[in-house]
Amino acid sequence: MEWLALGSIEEIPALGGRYVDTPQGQIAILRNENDKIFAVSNRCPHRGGPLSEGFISGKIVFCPLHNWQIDLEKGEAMAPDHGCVKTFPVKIEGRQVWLGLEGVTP
C-alpha cells in the first residue's frame, strides 16, 4: 500500500470534506465533529452526488443531493436506501492526513 500525504487535518473543513483525484478516481476526505478523518469514493450510490460536499454527523456523511445517508466505516447506504461506497484506510501522523491506496506505484 501507498500512502499520500493530505496535508494537515486543519485543510479539511469540520463537518465537512473535501475531494482528491487519485488514480483510483475522486476520494472524498471528510472530518467529523471529533476530527476523525474517513476515505470514501466521491460519488453517492443513488444518483452520483459529490459526496465531499455532504455534512457529516458521527460517522454518518449525508449526500447534498437526495440527503442518502452513507455510513463511513463500512460505506454502506443506511436503510431504507440500497447501496455502497468504497472506503479508504487513512491515517494521521501529528497532525497530518495520510490516505492508502493499493496498487499505486509513486
Given for the second form:
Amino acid sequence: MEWLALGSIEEIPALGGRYVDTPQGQIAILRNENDKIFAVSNRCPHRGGPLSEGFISGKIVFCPLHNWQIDLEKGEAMAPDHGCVKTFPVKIEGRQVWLGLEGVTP
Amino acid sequence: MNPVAVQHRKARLVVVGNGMAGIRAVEELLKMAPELYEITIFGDEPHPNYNRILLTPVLAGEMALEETILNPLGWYAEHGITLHTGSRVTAIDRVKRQVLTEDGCSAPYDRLLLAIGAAAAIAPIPGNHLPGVFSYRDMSDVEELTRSSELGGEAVVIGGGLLGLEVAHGLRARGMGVTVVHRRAWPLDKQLDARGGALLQKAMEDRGVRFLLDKESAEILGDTHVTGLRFTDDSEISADVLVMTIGIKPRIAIAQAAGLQCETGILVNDTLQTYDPRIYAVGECVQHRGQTYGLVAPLFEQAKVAANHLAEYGRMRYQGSVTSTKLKVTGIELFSAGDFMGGEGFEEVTLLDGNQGIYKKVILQDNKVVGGLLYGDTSIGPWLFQLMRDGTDVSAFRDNIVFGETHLGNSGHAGENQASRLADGAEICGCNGVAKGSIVRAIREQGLFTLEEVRKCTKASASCGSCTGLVEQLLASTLGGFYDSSPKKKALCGCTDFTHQEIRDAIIQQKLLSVRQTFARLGWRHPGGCATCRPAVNYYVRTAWPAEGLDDAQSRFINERAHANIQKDGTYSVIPRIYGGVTSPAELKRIAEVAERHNVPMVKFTGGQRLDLLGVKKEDLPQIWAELGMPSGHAYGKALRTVKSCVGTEFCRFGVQDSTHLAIELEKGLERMWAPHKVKLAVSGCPRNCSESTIKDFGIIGVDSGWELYVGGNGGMKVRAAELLCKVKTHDEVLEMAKAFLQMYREDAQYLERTAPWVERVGLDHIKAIVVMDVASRQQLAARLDFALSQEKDPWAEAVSGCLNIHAAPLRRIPA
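Since the structure above is the form predicted on its own, I would like to see how the form predicted together with the partner chain looks, so please show that one next.
To see the whole picture, the full complex is given below, headed by that same chain.
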C-alpha cells in the first residue's frame, strides 16, 4: 500500500467532501465537525450517488440522491437499508491529508 | 501519606414500574445520557416490558404473548440495568432515599421515577371478589380469561366503554356467548352520541354480542363461583365469567403513603416532578394540570420530558396533550376527538348513511374544528385531528369537510385514502416501494408508535411525504385506541427537541448568525446536525439576518451548493434564467453553440418556459456558465424559479393586459430569492389563463380593469387551486403585493413547506389582513424582501469570476 498526499485539510470544506480520481474509481474524502477525515468509495450502495456531495455529520454521510445514511467507520448503510461501501485508510500529518491505496505508484 | 482515592460512583436511578411509560422514559434517557445512572427497575408482573395495546389481539387469539414483548430481557442486560420482575414495591422511604419491596428488599436511589400505572376500577357491589370475576388490565388477566373462556359458556362484561367492547369482541372470538351491560342508553357514550352509539350497537350485535343498556348492577350472584348478575330493577342474567371494565384508577397508594401530593393521580408539574423534586412520575399514575391520561402518545410525551430532566438537560416542558380515541375491534371503524356532542354555541356538519353504517359529525366553533366523531369510515380522522390541534380556519372548505382532504382538490393519491380497506400488498409509499403489509408488520413486530419510528424502520413516507396521511391511518388502525397521531409539538429533527418555530425565535432573539452557532447555543445532540436540520437552520439564519448571517454552503443541499441540479448518474443540469420565458435568436444560438461544443447529451424545454442542458459533468459547470453568459435560473433551489407568461396584448388578439412585460418585471424584481421551498409564478394576459396562473404559488390574471392576484396554488404533488388574494390596477401594485406576500411566506412558513399548505395552515384571511388591508405592513414586508435580495449575487457570475468555489474539479487525480 502506498500513502498518497492529497493536499491540505483546508482544501476539503469543513462538514463537506471532495473526491479523488483513482485507477480504482472515485474515492470520496469527507471531513466531519472534528476535522476527522474519512475515505470511502464515492458510490452509494443504493443507486451509486456521489457520497462526496452528501451531508456529513459525526461518522455518517447522507447520500445526496435518496438520503441513505452510510456509517463511514464500518462502510455500511444504516438500518433499515443494507449495503456496503469500501473504506480506505487515511491519516493526517500536520495539515497534510494522506490516502492509503493499493496498486498505485507513489 | 497515600492519596485517598475518591470514588466517583454513578448516580442511582430507581424506576418503579416496568411498563410502557417507565421503559420509554428509560429509553429516552439512555439516548441522551447513557452513562449517567446506575439503573434499577422494579416491575410487579413477571414479564419484561410488553405492548399493553396488544392485549385484545392476544385475548382474541390473533397474537401470542411473546409477540407483544417490546424489550426482551437481553435489552436490560445490554444496558446494564438491574431488573426485578414479579417484585412489588410497597413503600418509599424519602428520608433514607430508598424503596422497599414486598419480599423485603430495598434499593437506594438518588432519583426515583414512578411509572406504576393504573388499576382496574372494581364496582363496590356484593360478590365482586367471587372466582370467575375478572378485571382487564394486564397479561395475567388475559391469561386467566383465556383459560376460563376455553370452558365456553356465558360471559357478562360490565361497562360498555372502549375496553369493555374490546373484551367482548375478544371473548366472542374465543367462542363464548357475550353480553355487555352498560348503565347508559348507548355504548361508548364517552366517545359517541346516540346516533353513533346505535350504529355501533348494531354492528356489534351483528357479530353476536348482546347488549343490556340502562342497567345498573346491584349484586354478583354465586356462592363459590360467579353464576349471574342481578340489577337494581331486580332482573337477573346468568354468567359463567364476569369482566368489569368500568374504568381505571391511577395507582397512588405508595406515593400517598410517602407524603407525595395526590388527587386522582400523583400530582406532577410541567417537568414531571412530584412534590419531592428527587421523585419524578410518568404515565397513567400521573395527574398533570388536572388531567390524567391513558393513551400511549401523551405518556410517551411525558416520558420524553422526564428523561430530558433526568439527563440534566433541563430544557423541555410538558404542557398537556390533546387526545383522540379509536376503537380496536376488527372491522369496526370509530374515531372521536374533542367535543363531539356539540349543542348551544356550536355548529355541526354531519353525514349519515345508515345502510352503509357511515356516520360523520364535525363540530365547529368560530370556523374551527373543536371536535368530531367518525363511524364506519375514519379515514379523515388524522386530518380532522390535525385541523383541531392546529386551530385551522376551515371556512374555505367547510362544505366538504366530512369528505376529507381528498375532496379539496388535494388528490395526491386520489381513491387511495382509506388505508384500512387496502389489501396487504397495496403500495403505500410510492417513493420507496413500501406495501401496507410491511408497514403493519413493522408496527406490530417492532413495537412502533409514531410516524417517525415507521419512517425510520420501513422508510415509508420518508421521502416526498405525500403518503404521510396513509401511514398515520395505518398506525391508527393497527394500534387502535392508544394511538394519538403525531405529537402536538414536532421537533425539527432527531438532533433537537425544539420545533421549527422555537428555533426561528431563538435565531432572531439571540441573534444567532450561523448554523454552527445555532447548534451550539441550542444544545444540538449531534454537533454536525443532519440532512434535515442543516438546510433548515441555514435558511432560518439567512432569512432572519440577510446581511450578517453566514450562508454556509455545507449546510445547503448539493444542488444549492453546486448551483445546478444533480441527476441520477451524478451529472448536473444547467438551466439559465430566461426572464418571463421570452428569449431571442442570439440567445438561442449561444445556448445551442454551448451545448454543441460541450457535447451536452440532452437539451430539453422545461415546464417553466426555459431550456435545460442535461448530463453536464460537475467539472464543466463553471466553463459552461462562462460561455452562456446568462444568470442562474435557480432551477435547482428552494428559491424563485420561473415567472411563466402568455403572449398578452403585444400579439394575442384576446389579450387585455401586457402579461409578458409584467412577467419580466416580476422575475427581475424577485430573482435570487431563497424561500422555504420552490416558488413559481405565472402571469396570464386575460381570463383564459393560458399561463395556468391558478396553480402557481403566486398567480396573476389580467382582466380589463387590472390584475387579479391568486395565491397558494400548486400543480405538482397535490393539486390545489390558488385563491384570490386581491385585485389591483398597476404593475407596481402587483410587484409590491407579490413581494409582501412572498416575504410573509419566507418569514412565516416552515422550511420545505410550500405556499399551498402554508396558506391552508395560516388561513387566507390572516394573510389578507397583513398583506392587503394593512398598507404599512405590506410596505415593510416588501422593503425587507428588497433588502434581502440586495444581499444576493448571481452565483454563476460569482463562480465564473472566482469569488465562489463550487469545488468542481477532483481534489487530486491519481494515475495508475
